[in-house]
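Next up: a single chain in structure tokens, the form predicted alone.
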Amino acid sequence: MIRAGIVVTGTEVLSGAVTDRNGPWLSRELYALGVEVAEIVIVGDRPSDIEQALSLMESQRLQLILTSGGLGPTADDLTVQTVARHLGLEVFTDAELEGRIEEIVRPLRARRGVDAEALRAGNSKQATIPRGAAILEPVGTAPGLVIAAGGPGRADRVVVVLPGPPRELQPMWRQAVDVEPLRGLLAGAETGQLRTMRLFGVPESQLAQTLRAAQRDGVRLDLLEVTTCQHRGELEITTRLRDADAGIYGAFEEMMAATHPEELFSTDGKSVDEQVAALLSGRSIAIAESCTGGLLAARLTDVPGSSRYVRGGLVVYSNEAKVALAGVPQELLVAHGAVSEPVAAALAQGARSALDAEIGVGVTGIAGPGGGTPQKPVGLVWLSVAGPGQQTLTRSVRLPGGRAEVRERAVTVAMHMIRRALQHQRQGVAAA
């Protein structure tokens, strides 16, 4: 199997302020075409740091390095100069480049305060380039590169230099898998796939049990590449496996199927946003929210096209605003108080109510850190879901870790509620 390794330049990545998006789209990107991500290795803008990273890639006989940032006009912006020199390859100013970089930064121009003769140096940095290298055409002002490191005219050593923001190189990128030498490379891959389990209200201790069962139930895991993760308070698991052993996926597939009938609730990959947003259609919901202040409608509206289904939602932090948005009655919240089971109910149908859904859904409960006592501990939540008639489920959890896991956690609970009212009302109505 073809094996790369991935640099990520920027020391804005590096110290935190910015998150390494483009490491795990690239390596996505890569195993769909069959080659395996051996490291994804962060590095600041110093050149030094940059060809450290090359060369220990280089020492574990990568055949395929890439590089994503460092691309841009200003001083600080080595990748290009410093991969060159990496590989003892002599650079220059590509006349016909600098040319169409001029062209994409030429309405800058006419800005006012703008340095025409710095907008020209900056031109001239970014059409500087190895020698025999492939151009990626600019997606912003600045080109990629495709480097044939193992010599002129071979393919055993690839080296593709790609920019920093995602929206430059996922394009570029789909550029330089059609570009030589790249692409005859690629054409030795082996290609595999890539697959995803989602279960919900099992503990990884669990899983692991399951696992270990799987194995000793004569399902080859061995020859799988499985991981696993906690995800929103939810398990996936991950799993890389070539074509020839598609048999052996499908067999431990069934068998989590038969072990997690209700907890396993995706086997496509597909997650509970996407299923929710496909039962909804067709449909309305509203949300009433206290605890988790409006995170739960923000999540709703993730998904593009929720306009469709998604009415509206209520913030109703405090009491006042329960009884005067929707429509809580006092008398509930006096005998049972804001975290209990009859007001999440009525929060649900008050939302139902006041924004005309189909759909309703509550959530009240105690984030924390402070405001819990030993009846109703920090981490207590109520949810409700509340559908026409008087179909409404109602639930309690007890969710741990601080404020920002309980609310967090709290909205994928509430998810999977709706996922599961929608479901039964489908099967309700499919079976009469």
Contents of the next structure:
Number of protein chains: 2
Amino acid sequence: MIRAGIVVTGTEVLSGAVTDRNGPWLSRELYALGVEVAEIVIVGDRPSDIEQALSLMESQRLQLILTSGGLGPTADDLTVQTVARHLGLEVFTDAELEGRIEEIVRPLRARRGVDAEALRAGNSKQATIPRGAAILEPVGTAPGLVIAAGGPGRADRVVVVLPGPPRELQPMWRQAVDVEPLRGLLAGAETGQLRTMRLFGVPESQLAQTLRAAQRDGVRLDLLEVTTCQHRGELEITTRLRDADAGIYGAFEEMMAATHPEELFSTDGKSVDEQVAALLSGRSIAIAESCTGGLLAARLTDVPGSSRYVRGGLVVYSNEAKVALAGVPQELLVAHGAVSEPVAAALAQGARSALDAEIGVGVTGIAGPGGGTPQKPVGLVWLSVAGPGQQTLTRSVRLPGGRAEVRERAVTVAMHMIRRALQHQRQGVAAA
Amino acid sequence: MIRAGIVVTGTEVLSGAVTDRNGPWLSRELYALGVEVAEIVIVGDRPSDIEQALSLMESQRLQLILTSGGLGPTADDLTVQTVARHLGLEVFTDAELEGRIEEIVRPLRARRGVDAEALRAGNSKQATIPRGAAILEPVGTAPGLVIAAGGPGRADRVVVVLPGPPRELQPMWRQAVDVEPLRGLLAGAETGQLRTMRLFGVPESQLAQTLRAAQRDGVRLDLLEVTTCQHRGELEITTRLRDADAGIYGAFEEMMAATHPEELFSTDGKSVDEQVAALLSGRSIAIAESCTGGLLAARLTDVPGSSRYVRGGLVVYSNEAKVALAGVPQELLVAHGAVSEPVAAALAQGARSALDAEIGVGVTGIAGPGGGTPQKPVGLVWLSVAGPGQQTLTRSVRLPGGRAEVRERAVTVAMHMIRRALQHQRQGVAAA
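Structure of the form predicted in complex with a further copy of the same chain, given the form predicted alone:
Entire complex below, previous chain first.
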């Protein structure tokens, strides 16, 4: 298998001020192309640290090295110069490339009134590249590079230099895979697959038991690369496999479906958000939420085109708002408290009536850090889905974590309840 | 300055399935202790790749190496064994530690019905540590380690082994800084400061000009380590400085306040969310939002204690909901369209009336990807803040990016408008 290394440069990333998105994104892209990533190294803008990272990857004989960042017009952006020096390549200023960069930068200059001299120096700096390198045309203002490295006459490894902003890096990487010598290198790779199963309501320890049982039953999981992780309250199983092992993966998937029929909700990579969006097509939904404070409405409307089925939402934080907007009877609040089964159900019904929707969702809970009692601790959330039709689904959960985690997990639970309500309805219709 | 390296292990992080939070967090912690991070290396669970990362850091003569992850009870968690072998240290099973781990695991076993034999093997594995290492007591089930490495009799570097889950790693790191030989190493560090300024409404190119002007005026920015980044539509300037250079930073801050008096909104690290929360204390607010779909209400209620001032919110996605819930006159929608100045103002007033709040906020816009026209393109958002008192602030913005970015940035613009409305009110009262 071809092995690659990724060097992410930038003091703001190394210092923790900004979260790197390029390393993980490139890692996923590479795997789909049959390339395995040995490591991601995050360094500052110091040339010596960039060189150390390149040396490490050289000593590991990695065939492909990708860098992100450090291609800007200013003097502290030194990736191209450092890579060229490290590979022993001479640099020159490509006059044609300089002209193309000038074309891109000119309208920006007019708008912002930037100093002309500084700009010219920047263009020239960005057009200074190693001899023999293939140019990736800029999406922003910085060109990328595909460089053959190794002995004279024969390249034994490829270095790809990409800009730091993800909106530039991503299309330029897609451009790079068709450029020689990278295209040739990738042609020799054995492609693999990245498959995902998603479960809701299965703790990680129980999954470990299921996996052990599968191996006992002869499913050759040892030939697959299975990783599991908790994500937004769901359990995600990501498997990397060679195309040749697709049959083993099929057996694994079947076994999972048999063991966790209710909990396994996705085998095709689709998220619960996408599933709910598809199930809501041609219907209408409204939300009345308290502790989640708008997050459930925000998650439902995150999907383009959701305006066709999301009627609207009520954020009923105060008891007054629960009564006035969602029509929760005052006596329910007095008798059971705001965080209770009848109030959750009344919120769901209230959202449905107030916004004239087919399906109503109610959420009420204690997100913390304050407000908990022994009877109703922080993390207790009541949820209800009213509709479609006469059915109502109401349940409580006790969620772990701090305020943000409780809120986010409550939204995930709600998404799965909506999914279940719509699926049961559909199955009911199919059976009738 | 003491230099450190961070090794993050985990196939799920390397493959991009999970975003690493430990590297950036440890990097920030280290800087505050006067330690500079040379690099963060993310590797899979393969021992040879972990060893390569350790070798790299050795060749750079880093005095401190931190590892995160790979401390679990299963056979694929190999960090301790790999570190020990790399440092040439013998391992043994610490019977007392094994007993303490057993105490922690026993209640979990009872609850989940896990196989007793597998559990015992896991405990023993987690209690197997290098001789001479100091133990960091587990927050989860895995102990951490502080290890002196180097020639016999004299440690010239320190390796700290920490677990992967952030909720375990963070308290265990805080514990580690008081443990020898790490405490001794850190005592020799020259402590620095990490300071933050935040601006809203200044493009990065304009800031670059301000920084150049500052240097011309004699502010020795070359002695500070200044990094800037766009974050959630704001511009964040993070500066690392030695305590001795605090005077220079003071001059920098003064110059920024003089050049960008309206745009510089935070010099003490406080976010606009914290500022708005403080300004809203003793007041009440309500929201009617369309394109942001609940995100503004969610952001305001993200702060603990926000139930004291957030009355509630209306997510009025459809025109019917705008009329029925927020009382927007039908004729305004017909005459100006849903995305317009009068409708934004009517939403703000409507939220205020419907929820009986002092301050009302209205947001209406086109988040895309569909729905744009030449007159009203994707990214156009109208926002309005009504109150406190008689004042109303209404404006439009044209936001870049995709649906998620437009929605998030619109929320940030709204937060700054709320801040400004409340501050002007406060200043008005002070002046009267």
